[in-house]
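First comes one chain, alone, set out as C-alpha cells in the form predicted alone.
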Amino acid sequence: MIRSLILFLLFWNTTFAQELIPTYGEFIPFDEKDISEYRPQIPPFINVTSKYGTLYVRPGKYEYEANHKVWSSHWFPYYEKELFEKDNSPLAKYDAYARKKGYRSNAREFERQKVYNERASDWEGLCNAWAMAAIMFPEPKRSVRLYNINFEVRDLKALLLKSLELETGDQFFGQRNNAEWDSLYADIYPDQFHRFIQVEGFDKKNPFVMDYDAGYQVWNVPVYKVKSTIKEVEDNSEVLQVKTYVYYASPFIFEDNFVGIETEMKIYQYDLYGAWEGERFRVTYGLWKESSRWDHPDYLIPRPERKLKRESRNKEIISKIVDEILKYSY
C-alpha cells in the first residue's frame, strides 16, 4: 500500500501539479473584475495615472500622428556577426575612420571579444537603442564617403545605436515581464495605456516607445500614430468599448541604403470600467479582451525631455566621432 501511495504521489506531482502550477510571467485566467482594486501600485507597476491623473473619455473616434518623424532600422541581434566581422562591417569603418582622426580605435575588436554573444536569445539585440534613436534622432538620410571610407546609411543606423546601446529612457509605465513570480501577464493593464496614448499621443503628439511583447521577450518599437475609437455599450451604463489602431516603424529592415518608414500596426481592444460624471466617463479600470489578452503592451516610455545618454557597451565607441560620422548624412 505504501508503494502504491508512493506512485500515486509521484504520478500527481508530475501530472496534475503541473496543470495547478501556474509559469509566472504567463497569462493567467481569472475575473480580473473582482480583484481590480488590488492591483500593485508601487514599483515595478508603475501606474500611468498615478503621473497623469484620473482616467476620463468621451465616446468618439481620436486619432493622432506625432511631430517627430520616425524612421525604421534593422535591430542587430546580438548572436549577429554583421558589426564585426568582415573588414568592411560598421565597425571596421568606424576603427578606420578613428584611427585617421589619431584615435587608437579597436571597436570591431571588443565587440567581437566582450559584446557578441552566438548563444543570445534570437530577440535579444539593439531594438530598445534603435526605438529611442527614431523618436529622438533625425534618420540617417544618405551614405558618407570620409577618408576614403564609405559609410553605407546602414552603416551610420548601426553606430548611433550602439552610441545609444544603455540609454533606457526615463520612464517605464508598466512592468517589465522577466517570467519571474511577480510578473502579471495583464501589465500594462489597457486603462494606463489608454491613459498614456491620450497625454502623449492626443495631447502632445509625441512618439514613444513601446515592448509589444507581453511577454518576457522584449521588442521595442517606435510608435509614431494611434487611431482610438470609443463606443458604449448597449443597456450598460459602466462600460465603454475600446478599439485601438498601434501604428510603428518595422525593425526588420535588411537593405543597405533604406530610408523612410516601414509601418507595422497592432490592434488592441479592450473594455474600460467607470462612471458618467456629467458628459465625461470616469475609468476606474480596464480589461483587455479575449482578442487582445495574449497580445498587447508590456510597457511603455514616453519621449525623454532631456539629453539622452550616449553610452554602449562597446567602450571602444566614443559618441563624438560617431556624431562627425553622422554628421553628413542628415
Second form
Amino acid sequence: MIRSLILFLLFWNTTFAQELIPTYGEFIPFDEKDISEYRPQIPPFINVTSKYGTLYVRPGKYEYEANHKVWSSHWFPYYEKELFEKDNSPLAKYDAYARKKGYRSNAREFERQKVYNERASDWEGLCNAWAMAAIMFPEPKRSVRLYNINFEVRDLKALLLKSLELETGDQFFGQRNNAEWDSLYADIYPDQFHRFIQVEGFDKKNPFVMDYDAGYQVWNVPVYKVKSTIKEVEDNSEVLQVKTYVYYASPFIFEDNFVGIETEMKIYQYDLYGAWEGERFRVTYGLWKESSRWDHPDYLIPRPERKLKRESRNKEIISKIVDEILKYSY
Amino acid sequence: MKKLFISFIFLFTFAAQANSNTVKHQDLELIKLGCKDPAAVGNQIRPSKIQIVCKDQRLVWEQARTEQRDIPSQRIISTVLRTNKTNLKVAPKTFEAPVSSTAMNCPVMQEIKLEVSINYNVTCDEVLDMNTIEDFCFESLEKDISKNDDIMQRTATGNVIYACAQTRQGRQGRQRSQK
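For comparison with the form predicted alone, provide the form predicted together with the partner chain.
In what comes next, the whole complex appears, and the chain from above leads the way.
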C-alpha cells in the first residue's frame, strides 16, 4: 500500500509538478494540455471579463487605430546619470529656470543623492511614466529657449516624464509578475487580453499601456494600433485561432531629440476555447500558442479618464514649472 | 523602382548582470558564446530576454488613379493659288482646321513607403541555430508578411509620376522640329 502511494506520488510529481513549481517570474516549458485545469478563475486573472463582461467573438478581421497620437522617447534608466550629471543636463536646466522664477530649486542634487541608483536593475527606469505620458499628453516637439536656457526636446521629455514618475494608472489588467511564488507566467491570459482590446481598442479607439514582458521585468509601451484575425478550425467547433498584431511606440531611439514615433510590432498567437451561441462564439478560456507562450503581455493599463497625477520621486520638481516650460514646445 | 531595406536591432540582458549593457548593438557571436558558455563572457547563466527587432522598409510604386487625357490630333489644310498665264509664285498657305482629338486613360503613379518593425523574442537555442541575424530577419519577415501583407504601415511619400506627361511633351517636341 505504502509502496503504491510512493509510486503514485513519484508519478504525480514527474507528470504534473512542473505546473506547480514556482517559476520565479520566468517561463518554463509545460504541457499545454494540462494548463486549463490550473487556470485560476479568480481576480486578478479574470479582471478584464469581471469588469467588461464575457468575451464573445466572431471570425473575421478586426482593426483599430487610436484617436490619440502616441510618441517615442528615451526611457531614462535609473542607472544612468544623464538627468543630472552635466551642467546642461535636464535637471540642471530646470533648476536654472526655476531659480529665475524665484524658486529655491535643487532638483539636480536631489536626483543625484536620493533617486539615482547605480545598482538599479538594468530594466528599471521611466518607461511607465513615458508610456502614460504618450497616451495622455501631446508630444513636446520643439526646443524652447527661456531666460537664455535652451531646453532641447530630450530635456523637455525628461522633465515631463519626471513629473509623472509616480503615476501608475487606475487599474492593472492582468497580474503584475513580480517573480513571487504566486506569479503566473501565462497571465495575462489571452481571453482577458482579447476582451481588453475589444473594449479599449475596437470600441473606444483608445491607446493603452502594455507591459510586453511576461516575466518580472517591466517594459511598458504605449499601444496605438491593433489588427486581429480570428479563424475557425476545421472539424473543431470548440476553438477559434487568433493572430493579433500590436503596434506600439518604441523607447529605443537613436537620435537625442527624436520627434515622432518609432514603431515596433508584436505578433501574438492564441486559441480561444468556448462554444457557439447562435452566430457568436462565447469564450470560456484561452491559451497562448507557439512563441506567444513565452512572449506575451504581462499586464495592460487602460487610458485613465481623469487628469494624471503629477508626482515625482524627485520632490524638488514642481509640475506647474514643468508645464510652464512645456507649453512652448507643443 | 522598388527598394527593400531590412535592418535589425539586437537587444538582450544577462539576467545575472545589473549593468548598462542592455541597450546596445550587440554581436551575434558574443550572444552565441554567452549561450554556449556563460562563464566565457563573465556570467553564471545564459543570456535571457534576447530580442531581435527586424525592420522592413520598402518603396514601391502604385497606381493612384487614372486621368483622362486628350492626345491632340492635327488637321492642316493647305492652299495654293495658281493660274497658267500668271506666275504668281505664291507659297502654299496653310491653316489648322478643327479635328476631334483622341481620349486616353493615363495612369498616375504614387510612391508608397511600406514599413514594419517586428520585435521577436528568441531563446538561446534559437540563437545557436542562427546563421546570421540578416538571415533570421529575412526569413522571419518573409514568413510573417507573406501571410498578411497588410500588417505593413503605408505612407505616401508625395512622389508622383504622371505617365502621360512624357508622351505629350514628345509630340509637342516633334511638332516644333517640323516648323
